[in-house]
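Next comes just one chain, in structure tokens: the form predicted on its own.
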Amino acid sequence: MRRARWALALGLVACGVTERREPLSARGEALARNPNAVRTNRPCFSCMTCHAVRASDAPDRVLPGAPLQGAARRPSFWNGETLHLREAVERCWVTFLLGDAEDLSGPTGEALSAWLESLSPAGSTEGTAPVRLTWPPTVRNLDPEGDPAAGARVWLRACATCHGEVNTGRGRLACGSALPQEIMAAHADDDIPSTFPAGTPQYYRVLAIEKVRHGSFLGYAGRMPPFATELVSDRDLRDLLVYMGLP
């Protein structure tokens, strides 16, 4: 039923019910950019924390989410895990923004769908191809060799927006995204899938790799999104680990 309502909202916009299109589209964009859009979300993440409208909009950042232009006409999402736009949006809305799935069955869903539709006009193929983002089902420890200078660049492009400066947190999001050392301390005794004893350097490396690759989906990283190998390569990750003090 919820998918039907979402499809109806998209269909109304696409099939000529246009008298509310501009206001709805504008409201949808405002919701997507507003870190206070979800009542249960402390001022923190918005849709645009992880997504750009177009890839060219954020050339100096590594964003974990796919660009939104063309998304309303893509045949699949989350690397083929779902064929439904509503389900793809719901994953983000519930997991990262801490919203209620039912929000997407009413005015909020209508506004977001109108905005996404406006980014995917009929006849345009820009951004409509499936976006390949690969998350390995299991992680392994990586070669400890890395370049800290290169790791600093990875941190600046992929991590600093949420976590701020690597040692001080200066500039991090208002919700207080944790520093690496805070994360390590919080999970020092966790039973993560590792052959290394808790508290050892190898254990912390695997924990950090797990967080980067799988984000919150295995319960190790709060609300952190996963970073696919196409965005942060194993080489990048090795450099990042060294920069974070996890050689």
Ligand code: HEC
Second form
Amino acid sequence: MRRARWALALGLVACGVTERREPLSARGEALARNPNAVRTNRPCFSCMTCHAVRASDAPDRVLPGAPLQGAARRPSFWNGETLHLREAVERCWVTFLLGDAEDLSGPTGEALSAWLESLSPAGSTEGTAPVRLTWPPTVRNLDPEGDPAAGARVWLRACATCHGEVNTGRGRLACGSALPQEIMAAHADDDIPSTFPAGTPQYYRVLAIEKVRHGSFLGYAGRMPPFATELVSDRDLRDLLVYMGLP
Ligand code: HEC
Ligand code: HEC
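Now show me the form predicted in complex with the named molecule, since the one above was the form predicted on its own.
Now the complete complex, all chains and molecules, led by this one.
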């Protein structure tokens, strides 16, 4: 039912109800850029914290979500895990933005879908191929060798927007932890299953690898997005861990 209304919203836009089209997609863009778009008392990200419209818009950043240009006409999303645009957006809206799925059945969903449609005009194939991003189903510890200078560059490109400066957390988003100390403080005596005893350096290291690869998924709670191996390689991750002081 909800999906049908979303499809109808897409249909209305696609049929060119032109007086509404501009304001609706402009409203969608404003929502996508607004970190307070969701009615939650813990606002933090906007869509554009994690996505660019075109890859070339953010050459200095590694963004966890695919560019959105052409997305409305892709045949599948989330590395083929869903064929439905609504579901692809709902995952982000609910998991990362802590929004209510029902919002996407109303004006918010209509505006966002109108904006995504406007980035995927008929006649242009730009960005319409499925995006290949893969997340390993399970993580293991990585070789502790790494280059801290290379790790610093990965940090700036992939992590700093949310976590600020390493160690101090200066400049972080309100919801982003100051790393790595806060990982250690937060998980000093919890019971996340691990091959390493809680409290050891390897324990925090595997925890950080798990967080980067799965974000909030596979039973480990939270709203951080997962980073696919195409975006942050195991080599990058090794460098990053050394830079973060988790060798
Ligand atoms: C915290 C980061 C984050 C936020 C915020 C976020 N997304 Fe995502 N999004 C992701 C990740 C990670 C994926 C999965 C990788 C991928 O396929 O792009 C994804 C996937 C998607 C996809 C599917 C892309 C594809 O080709 O597979 C769409 C569409 C999308 N997001 C739209 C949105 C919209 C619209 C918003 C705002 C309402 C939003 N996202 C907010 C991280 C985020
Ligand atoms: C879009 C924002 C965002 C980005 C980008 C991001 N994180 Fe996070 N991260 C978070 C949030 C929010 C948390 C707090 C826990 C949660 O809700 O998932 C977090 C938590 C963590 C934790 C666990 C800390 C704890 O106290 O439990 C680790 C480790 C971590 N991030 C590492 C990284 C690394 C390394 C990168 C870069 C590859 C990165 N993060 C990029 C948002 C982000």
